[in-house]
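Single chain ahead, by itself, as structure tokens, in the form predicted on its own.
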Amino acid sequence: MNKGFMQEYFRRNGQFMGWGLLIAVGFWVIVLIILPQISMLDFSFRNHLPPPEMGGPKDVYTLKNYQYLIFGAENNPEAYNRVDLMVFVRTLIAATCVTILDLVLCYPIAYYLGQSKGGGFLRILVLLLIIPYWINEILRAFAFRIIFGDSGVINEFLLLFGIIDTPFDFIRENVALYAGLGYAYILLMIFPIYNVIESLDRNQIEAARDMGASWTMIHRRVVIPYAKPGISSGCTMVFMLSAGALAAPQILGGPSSLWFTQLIYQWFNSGGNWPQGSAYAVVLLVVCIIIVLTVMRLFKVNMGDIGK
């Protein structure tokens, strides 16, 4: 930050209010993110000891924990870990498809949304968006479950009309964990969109159609590279939480939807082994930055777009 920039930040603000501010992102940054992801990556390098011999000739730094993700307890080149590797990458490729899944449905809302000219519909419209999102995540993931089961209010409503003859099982099929975690972060998708979309000039849309162009040329040459910002924030977040999630994965999914947090779970709480779980943490947060910061380099997006 240069000397100009600082004097006028805080003739903006004022010297309390902006001394204020600074402290409590500076707080927010450096003791609630970047503090314990240190601690976690220090710890993913450590031996798993117990209490009384942490600190003692045995507690140096190793790469066994990063190892045993590729190679599993015998550490044998030739023999993978192929589970927990399998895991990983169908997270990753799962949480690919919630994102593409929120983008599909989330785009044209949020153009309808930032282009109306407002009035009671639109904020009923945005109530309705909202309210839902006042009750606990882990309730409406049990909604889900209630919702996609076999009893539940879609099977039901098949087997009434006579789409299916027997419960088709969404719970195994993925189908309950891809919907409510699209559904767990819409609004993440929405709003970024939204806030771009309302900024566009309406007359750019209106000239592009006196000119000829189509719906589909319009959105592909005026609104999807004008709204470029707020689609990678949104697909950023939307990523991101969906291959962090927790209680979505366990309560909506089935036998074999094992997602990689569960397993960094399992070693922090039922292992008990830290390391190996904070080990296990710092590979799926430095791999989800890789492609985040590799999707929006292909598609030429910086970060000073998205801050904006």
Contents of the next structure:
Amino acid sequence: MNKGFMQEYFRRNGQFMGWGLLIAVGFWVIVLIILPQISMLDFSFRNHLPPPEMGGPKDVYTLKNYQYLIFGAENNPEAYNRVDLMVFVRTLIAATCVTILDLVLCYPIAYYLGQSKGGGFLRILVLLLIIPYWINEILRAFAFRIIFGDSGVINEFLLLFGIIDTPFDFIRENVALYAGLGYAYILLMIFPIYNVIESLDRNQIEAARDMGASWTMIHRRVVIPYAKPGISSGCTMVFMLSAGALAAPQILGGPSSLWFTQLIYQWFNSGGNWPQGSAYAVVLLVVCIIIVLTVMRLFKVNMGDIGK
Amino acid sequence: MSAGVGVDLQNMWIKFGDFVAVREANVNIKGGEFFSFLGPSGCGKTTILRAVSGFLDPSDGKILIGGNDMAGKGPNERPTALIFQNLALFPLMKIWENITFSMEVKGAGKAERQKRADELLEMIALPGQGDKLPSELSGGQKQRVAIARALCAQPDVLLLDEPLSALDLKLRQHMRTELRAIQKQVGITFIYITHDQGEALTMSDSVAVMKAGVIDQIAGGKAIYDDPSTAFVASFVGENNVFRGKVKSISKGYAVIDTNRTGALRARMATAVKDTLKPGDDAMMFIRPEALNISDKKARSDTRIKAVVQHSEFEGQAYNVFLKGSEDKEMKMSLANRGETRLYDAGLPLILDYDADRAVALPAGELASE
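Right, and the form predicted together with its partner chain of this protein, after the form predicted on its own?
Next comes the full complex, this chain leading.
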């Protein structure tokens, strides 16, 4: 950022607006994002102490919160903290599955929306996608619980047509959880993909068709490479948000399945052990970022493309 | 030149709902011909091209390519290749991948494709540029890549949808010559869509002039220009002075037209209407600006026009003189620059004349709007 850039910036926005914008963005980034994360990081390296002892001789930096996640309590008979690590891995796998599910579901929709020129019908379609999001997340999760419940619409329907004889436990089998999570982030997948596909020149598809390309070929060679920034931006958001989801797993998760965020929540809330919770949260964040960056590297996506 | 594959449109109609985009097109394009559809935007010429390439089906009638009915055949099953107006190169593929995409589709190996790409790059005078991306090329180079990409599929018929319209004037003129040369070299049928009469006249063996879904005339460039068959063609192709009136008399292929403001004027009847134009008909007479001269006073009275200079423009190879005749009838005369120093000042009264063979009499009809 050179001097000319700043001069141009102030010339265009004026002193008042210019400083206003800078302060607002600065406040957003520093006070709302960086500082809380730093204090979280700081917490994660501290001992869990009652308030009077804070700042005292026992208040020193330690790695024991991280050790706990990996090896469990000191009296743990096993080599590793199997339960928590399993939850962690399962959460990441499940988030990956939700992301793939959303991608498979949303790519055709986004392609259709982006390439169809129909004005009125398209607008209704987009509206139909958006309206359910007026209802808050908790209510939507409970609605899924009802739909997938033992006497819910789906089970009633399956029973009625004799496809099954006893109600299927969608909750226990985590079907409801996947469906709920997938549904919660559909728009975050559709819109970035829709945005790029909308700017794809139709003639390119027709040119490929004219040269004899099949639909799979057209998508593989023309549409998907073009839509890659949108796909990766959608996948990143869906993955991060579903790995960090709390309400949906709380409400829709089966009794045997715990989401890693629920563990974090327990440490902070019922456990009252903020340093331990912070360590768990930091591990989740860092691992998620590493996964996203690795996948981006694998698919040759630049960070800059995602902002497009 | 190889015989090439011809294209026939037989009684073809294309309708979108109630809107008739193409009305009863009957066109016979010979193999190896450079054939242009010329018309203003929205006249249906692109629709015809899309029908030939297979992107849409005619509502009625037939399309034959090399004598085979194309009904029910998709764009990939036809021996045609289309060059789009915006070229539609794939921005994320290298030039050589772009050019050989039609081979990739058929499963050709990389080595084979690269070899073919090199040959085609050689042909379009872009050797060694295969590893660039389309965005790294200039407009004219992209143009040539699009042509190479279309030719790579070895089509029998190349369809071009105003591919030069995005280029600047100089490059456009250069590409005209180049396109014509490529067509001569590969010897396949070219069907070219344009609203630019200069392009149509310079490149084509035959031109079809279209207006609102109807083909008015199909002929060689010279015939289109000198012997138009409708008032629309006369006014759309090139510039023309129009004199409206009624046919007064007819003799030996010439008509005397009683014009509304300029008196009786003589003109040759267009070939297409020689047998149908009758005395008393509403008629139009067209004289090209370059067919008007300053009179040497020996001219017959029925090819003479009195007019006063309004203003004149010097265009380099010619002077364009804008005149007003009786009752403010506006005219344009174009005089070749022969090095004379005389300027045509406003207010100068002139007597003009013309050769009746170079004026065309046609039935009154709709003119091309400016």
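Positions refer to the first chain, counted from 1. Note that this is a predicted model, so its numbers are computed, not measured. Think of the rigid core as the biggest set of C-alphas that the two forms share within 1.5 Å after superposition.
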item	value
Shift of residue 22 between these two forms at or above 2 Å (CA, core fit)	yes
CA of residue 297, rigid core aligned, shift of 2 Å or more between these two forms	no
